[in-house]
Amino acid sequence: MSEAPAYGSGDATFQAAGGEAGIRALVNTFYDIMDTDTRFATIRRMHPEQLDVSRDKLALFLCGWMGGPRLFREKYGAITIPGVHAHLSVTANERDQWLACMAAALEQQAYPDSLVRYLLEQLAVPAERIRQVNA
(Lines of atoms letter the chains of each structure in order from A and count residues from 1; the text may use other names and numbers.)
(Lines give C-alpha, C1' and ligand atoms only; values in the text may rest on other atoms or scores of the structure.)
Protein backbone atom coordinates (compact mmCIF):
# COMPACT_ATOMS: atom_id res chain seq x y z
CA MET A 1 0.00 0.00 0.00
CA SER A 2 1.49 3.33 -1.04
CA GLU A 3 1.56 6.34 1.22
CA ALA A 4 -0.54 9.37 0.21
CA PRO A 5 1.48 12.30 -1.16
CA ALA A 6 2.24 15.08 1.28
CA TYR A 7 0.00 18.14 1.22
CA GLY A 8 1.55 20.79 -0.99
CA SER A 9 2.98 18.18 -3.36
CA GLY A 10 1.40 18.15 -6.81
CA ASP A 11 -2.37 18.11 -6.48
CA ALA A 12 -2.41 16.23 -3.16
CA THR A 13 -4.03 19.12 -1.26
CA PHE A 14 -6.61 19.70 -4.00
CA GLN A 15 -7.51 16.00 -3.99
CA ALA A 16 -7.62 15.79 -0.18
CA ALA A 17 -10.00 18.76 -0.13
CA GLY A 18 -12.38 16.90 -2.45
CA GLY A 19 -11.44 18.54 -5.72
CA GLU A 20 -13.48 21.44 -7.03
CA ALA A 21 -16.72 20.15 -5.46
CA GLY A 22 -15.11 19.85 -2.02
CA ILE A 23 -13.55 23.29 -2.29
CA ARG A 24 -16.87 24.82 -3.36
CA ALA A 25 -18.50 23.21 -0.32
CA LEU A 26 -15.80 24.72 1.91
CA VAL A 27 -16.20 28.16 0.33
CA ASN A 28 -19.99 28.03 0.63
CA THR A 29 -19.68 27.14 4.30
CA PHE A 30 -17.14 29.94 4.77
CA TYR A 31 -19.43 32.59 3.27
CA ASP A 32 -22.52 31.20 5.02
CA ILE A 33 -20.73 31.57 8.35
CA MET A 34 -19.45 35.04 7.45
CA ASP A 35 -22.95 36.07 6.40
CA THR A 36 -24.64 34.95 9.64
CA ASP A 37 -22.09 35.08 12.48
CA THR A 38 -21.71 38.54 13.99
CA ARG A 39 -18.10 37.76 14.96
CA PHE A 40 -17.29 38.25 11.28
CA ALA A 41 -19.34 41.39 10.64
CA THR A 42 -16.28 43.51 9.87
CA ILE A 43 -15.08 41.29 7.05
CA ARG A 44 -18.64 40.70 5.84
CA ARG A 45 -18.99 44.46 5.27
CA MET A 46 -15.94 44.29 2.99
CA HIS A 47 -17.86 42.09 0.57
CA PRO A 48 -20.72 42.89 -1.82
CA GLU A 49 -24.26 42.27 -0.60
CA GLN A 50 -24.63 39.41 -3.06
CA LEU A 51 -21.88 36.86 -2.52
CA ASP A 52 -22.23 34.73 -5.66
CA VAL A 53 -19.21 36.21 -7.45
CA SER A 54 -17.15 36.22 -4.24
CA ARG A 55 -17.97 32.55 -3.71
CA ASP A 56 -17.01 31.69 -7.28
CA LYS A 57 -13.76 33.65 -7.21
CA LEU A 58 -12.57 32.20 -3.90
CA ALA A 59 -13.46 28.65 -4.92
CA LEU A 60 -11.68 28.93 -8.26
CA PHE A 61 -8.67 30.61 -6.65
CA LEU A 62 -8.40 27.91 -3.98
CA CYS A 63 -8.55 25.16 -6.63
CA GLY A 64 -5.33 26.43 -8.16
CA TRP A 65 -3.80 27.47 -4.85
CA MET A 66 -4.24 23.89 -3.60
CA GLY A 67 -2.45 22.47 -6.64
CA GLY A 68 -5.46 21.75 -8.83
CA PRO A 69 -6.43 23.32 -12.13
CA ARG A 70 -5.88 27.07 -12.52
CA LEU A 71 -9.59 27.77 -12.90
CA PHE A 72 -9.43 31.34 -11.59
CA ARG A 73 -6.93 32.33 -14.27
CA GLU A 74 -9.03 30.65 -16.96
CA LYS A 75 -12.15 32.58 -15.98
CA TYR A 76 -10.93 35.84 -14.41
CA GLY A 77 -7.30 36.21 -15.50
CA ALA A 78 -4.13 36.60 -13.47
CA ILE A 79 -4.37 37.51 -9.80
CA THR A 80 -2.12 38.99 -7.15
CA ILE A 81 -3.66 38.46 -3.74
CA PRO A 82 -2.52 41.76 -2.16
CA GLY A 83 -3.44 43.67 -5.31
CA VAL A 84 -6.99 42.33 -5.42
CA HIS A 85 -7.47 43.53 -1.84
CA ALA A 86 -5.65 46.86 -2.27
CA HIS A 87 -8.89 48.86 -1.99
CA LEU A 88 -9.47 47.49 1.52
CA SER A 89 -7.95 48.45 4.85
CA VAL A 90 -6.83 45.11 6.27
CA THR A 91 -5.44 45.18 9.79
CA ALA A 92 -4.60 42.32 12.11
CA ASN A 93 -8.26 42.35 13.19
CA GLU A 94 -9.58 41.68 9.67
CA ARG A 95 -6.84 39.14 8.97
CA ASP A 96 -7.68 37.27 12.15
CA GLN A 97 -11.44 37.41 11.46
CA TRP A 98 -10.89 35.94 8.00
CA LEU A 99 -8.71 33.14 9.36
CA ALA A 100 -11.15 32.40 12.21
CA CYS A 101 -14.05 32.26 9.77
CA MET A 102 -12.08 29.90 7.54
CA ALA A 103 -11.17 27.77 10.57
CA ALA A 104 -14.86 27.49 11.45
CA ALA A 105 -15.67 26.49 7.86
CA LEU A 106 -12.85 23.95 7.75
CA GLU A 107 -14.10 22.34 10.96
CA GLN A 108 -17.45 21.70 9.29
CA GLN A 109 -15.87 19.77 6.41
CA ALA A 110 -15.10 16.05 6.53
CA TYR A 111 -11.40 16.82 6.28
CA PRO A 112 -8.72 15.05 8.32
CA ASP A 113 -7.30 17.16 11.14
CA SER A 114 -3.92 17.14 9.39
CA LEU A 115 -5.45 18.84 6.32
CA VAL A 116 -7.24 21.44 8.45
CA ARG A 117 -4.00 22.27 10.26
CA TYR A 118 -2.05 22.41 7.01
CA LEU A 119 -4.57 24.70 5.30
CA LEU A 120 -4.77 27.10 8.23
CA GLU A 121 -0.98 27.33 8.40
CA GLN A 122 -0.73 27.91 4.66
CA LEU A 123 -3.63 30.39 4.47
CA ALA A 124 -2.05 32.48 7.21
CA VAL A 125 0.76 33.38 4.78
CA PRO A 126 -1.32 35.22 2.14
CA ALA A 127 -3.57 36.62 4.87
CA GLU A 128 -0.57 38.22 6.54
CA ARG A 129 0.75 39.45 3.20
CA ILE A 130 -2.56 41.20 2.54
CA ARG A 131 -2.34 42.81 5.98
CA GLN A 132 1.23 43.99 5.38
CA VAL A 133 0.39 45.56 2.03
CA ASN A 134 -3.09 46.89 2.80
CA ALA A 135 -2.98 47.99 6.44
The other form holds:
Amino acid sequence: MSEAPAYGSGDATFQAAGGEAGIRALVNTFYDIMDTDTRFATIRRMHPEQLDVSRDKLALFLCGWMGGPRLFREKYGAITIPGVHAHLSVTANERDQWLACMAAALEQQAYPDSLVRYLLEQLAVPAERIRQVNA
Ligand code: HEM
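Output block for the form predicted together with protoporphyrin IX containing FE (HEM), input the form predicted on its own:
First the chain shown before, then all remaining chains and molecules of the complex.
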Protein backbone atom coordinates (compact mmCIF):
# COMPACT_ATOMS: atom_id res chain seq x y z
CA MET A 1 0.00 0.00 0.00
CA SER A 2 1.32 3.44 -0.85
CA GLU A 3 1.50 6.10 1.86
CA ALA A 4 -1.10 8.88 1.91
CA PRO A 5 0.31 12.13 0.46
CA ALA A 6 1.59 14.69 2.98
CA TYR A 7 -0.82 17.35 4.21
CA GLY A 8 -0.43 20.47 2.12
CA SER A 9 0.29 18.54 -1.07
CA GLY A 10 -2.49 18.89 -3.64
CA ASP A 11 -5.86 18.26 -2.02
CA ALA A 12 -4.49 15.84 0.62
CA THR A 13 -5.61 18.02 3.54
CA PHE A 14 -9.09 18.50 2.07
CA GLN A 15 -9.44 14.73 1.61
CA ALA A 16 -8.11 13.93 5.09
CA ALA A 17 -10.59 16.39 6.59
CA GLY A 18 -13.46 14.47 4.97
CA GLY A 19 -14.02 16.66 1.93
CA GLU A 20 -16.82 19.22 1.89
CA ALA A 21 -19.06 17.12 4.18
CA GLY A 22 -16.30 16.67 6.75
CA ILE A 23 -15.39 20.36 6.70
CA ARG A 24 -19.05 21.38 7.05
CA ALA A 25 -19.29 19.08 10.09
CA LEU A 26 -16.13 20.67 11.57
CA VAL A 27 -17.45 24.20 11.03
CA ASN A 28 -20.86 23.32 12.47
CA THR A 29 -19.15 22.01 15.61
CA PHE A 30 -16.97 25.16 15.71
CA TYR A 31 -19.97 27.51 15.64
CA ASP A 32 -22.05 25.31 17.97
CA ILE A 33 -19.25 25.54 20.55
CA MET A 34 -18.83 29.29 19.99
CA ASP A 35 -22.58 29.74 20.42
CA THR A 36 -22.77 27.89 23.75
CA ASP A 37 -19.38 28.05 25.53
CA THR A 38 -18.98 31.33 27.41
CA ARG A 39 -15.17 31.17 27.01
CA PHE A 40 -15.86 32.33 23.44
CA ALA A 41 -18.45 35.00 24.23
CA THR A 42 -16.26 37.86 22.96
CA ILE A 43 -15.92 36.44 19.45
CA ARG A 44 -19.53 35.17 19.45
CA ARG A 45 -20.71 38.77 19.99
CA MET A 46 -18.75 39.88 16.90
CA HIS A 47 -20.88 37.56 14.71
CA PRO A 48 -24.43 38.04 13.45
CA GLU A 49 -27.19 36.58 15.62
CA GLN A 50 -28.02 34.02 12.92
CA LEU A 51 -24.93 31.92 12.19
CA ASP A 52 -26.17 30.13 9.06
CA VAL A 53 -24.30 32.33 6.58
CA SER A 54 -21.17 32.36 8.76
CA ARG A 55 -21.25 28.55 8.81
CA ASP A 56 -21.65 28.34 5.04
CA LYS A 57 -18.92 30.91 4.34
CA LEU A 58 -16.27 29.47 6.66
CA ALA A 59 -16.94 25.88 5.47
CA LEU A 60 -16.73 26.81 1.78
CA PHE A 61 -13.64 28.95 2.38
CA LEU A 62 -11.84 26.15 4.23
CA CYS A 63 -12.52 23.69 1.36
CA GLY A 64 -10.33 25.81 -0.94
CA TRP A 65 -7.89 26.73 1.81
CA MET A 66 -7.23 22.99 2.37
CA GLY A 67 -6.47 22.48 -1.32
CA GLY A 68 -9.95 21.37 -2.38
CA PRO A 69 -12.40 23.09 -4.75
CA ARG A 70 -12.63 26.91 -4.52
CA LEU A 71 -16.26 26.79 -3.45
CA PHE A 72 -16.22 30.12 -1.58
CA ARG A 73 -15.07 32.05 -4.63
CA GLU A 74 -17.65 30.34 -6.86
CA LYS A 75 -20.52 31.30 -4.55
CA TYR A 76 -19.46 34.55 -2.88
CA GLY A 77 -16.58 35.93 -5.00
CA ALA A 78 -12.91 36.62 -4.23
CA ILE A 79 -11.86 37.83 -0.76
CA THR A 80 -8.75 38.34 1.32
CA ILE A 81 -8.84 37.06 4.88
CA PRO A 82 -7.47 40.24 6.52
CA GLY A 83 -9.85 42.28 4.34
CA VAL A 84 -13.05 40.54 5.42
CA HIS A 85 -12.06 41.03 9.07
CA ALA A 86 -11.07 44.67 8.64
CA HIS A 87 -14.22 45.97 10.38
CA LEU A 88 -13.42 43.89 13.49
CA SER A 89 -11.04 44.59 16.35
CA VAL A 90 -8.95 41.43 16.63
CA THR A 91 -6.33 41.53 19.40
CA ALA A 92 -4.36 38.56 20.73
CA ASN A 93 -7.38 37.77 22.92
CA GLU A 94 -9.83 37.38 20.00
CA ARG A 95 -7.21 35.51 17.96
CA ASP A 96 -6.62 33.05 20.79
CA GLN A 97 -10.36 32.58 21.41
CA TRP A 98 -10.88 31.74 17.74
CA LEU A 99 -8.00 29.24 17.71
CA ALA A 100 -9.10 27.65 21.03
CA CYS A 101 -12.65 27.29 19.73
CA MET A 102 -11.27 25.65 16.57
CA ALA A 103 -9.05 23.37 18.68
CA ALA A 104 -12.13 22.24 20.65
CA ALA A 105 -14.05 21.61 17.41
CA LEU A 106 -11.16 19.67 15.87
CA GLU A 107 -10.97 17.43 18.97
CA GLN A 108 -14.60 16.42 18.39
CA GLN A 109 -13.95 15.19 14.83
CA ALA A 110 -12.67 11.68 14.10
CA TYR A 111 -9.41 13.15 12.83
CA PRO A 112 -5.92 11.74 13.41
CA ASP A 113 -3.84 13.76 15.89
CA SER A 114 -1.41 14.61 13.08
CA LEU A 115 -4.20 16.35 11.12
CA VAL A 116 -5.42 18.25 14.19
CA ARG A 117 -1.89 19.47 14.91
CA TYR A 118 -1.27 20.40 11.27
CA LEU A 119 -4.52 22.36 10.93
CA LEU A 120 -3.97 24.29 14.16
CA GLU A 121 -0.44 25.23 13.12
CA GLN A 122 -1.61 26.32 9.68
CA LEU A 123 -4.69 28.23 10.92
CA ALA A 124 -2.53 30.16 13.38
CA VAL A 125 -0.87 31.86 10.39
CA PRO A 126 -3.95 33.70 8.97
CA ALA A 127 -5.27 34.23 12.51
CA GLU A 128 -2.07 36.09 13.44
CA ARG A 129 -2.18 38.01 10.16
CA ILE A 130 -5.73 39.18 11.00
CA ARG A 131 -4.49 40.33 14.41
CA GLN A 132 -1.61 42.29 12.87
CA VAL A 133 -3.87 44.04 10.38
CA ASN A 134 -6.94 44.54 12.57
CA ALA A 135 -5.80 44.88 16.20
C1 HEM B 1 -8.30 35.61 14.30
C2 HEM B 1 -9.46 35.30 14.81
C3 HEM B 1 -10.75 35.43 14.01
C4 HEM B 1 -11.86 36.11 14.41
C5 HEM B 1 -12.06 36.83 15.73
C6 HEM B 1 -12.84 35.99 13.34
C7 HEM B 1 -14.11 36.53 13.36
C8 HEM B 1 -14.98 36.56 12.30
C9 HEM B 1 -16.28 37.20 12.32
C10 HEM B 1 -16.87 37.93 13.50
C11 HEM B 1 -16.82 37.02 11.10
C12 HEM B 1 -18.22 37.47 10.64
C13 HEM B 1 -18.13 38.90 10.18
C14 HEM B 1 -19.47 39.50 9.87
O15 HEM B 1 -20.40 38.77 9.48
O16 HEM B 1 -19.58 40.70 10.01
C17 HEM B 1 -15.87 36.27 10.30
C18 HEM B 1 -16.06 35.93 8.98
C19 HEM B 1 -15.22 35.10 8.27
N20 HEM B 1 -14.06 34.52 8.72
FE21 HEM B 1 -13.18 34.91 10.50
N22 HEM B 1 -12.31 35.26 12.33
C23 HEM B 1 -11.04 34.87 12.69
C24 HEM B 1 -10.18 34.06 11.96
C25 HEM B 1 -10.45 33.50 10.74
C26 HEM B 1 -9.58 32.61 10.02
C27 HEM B 1 -8.23 32.15 10.54
C28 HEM B 1 -10.21 32.30 8.85
C29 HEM B 1 -9.79 31.42 7.70
C30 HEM B 1 -8.68 30.73 7.64
C31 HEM B 1 -11.48 33.02 8.83
C32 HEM B 1 -12.40 32.98 7.79
C33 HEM B 1 -13.54 33.74 7.73
C34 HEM B 1 -14.40 33.82 6.56
C35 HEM B 1 -14.18 33.11 5.22
C36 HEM B 1 -15.47 34.67 6.90
C37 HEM B 1 -16.64 35.11 6.01
C38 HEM B 1 -16.24 36.40 5.32
C39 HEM B 1 -17.34 37.07 4.54
O40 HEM B 1 -18.21 37.69 5.16
O41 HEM B 1 -17.35 36.98 3.32
N42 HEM B 1 -11.59 33.72 9.99
N43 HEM B 1 -14.77 36.00 11.05
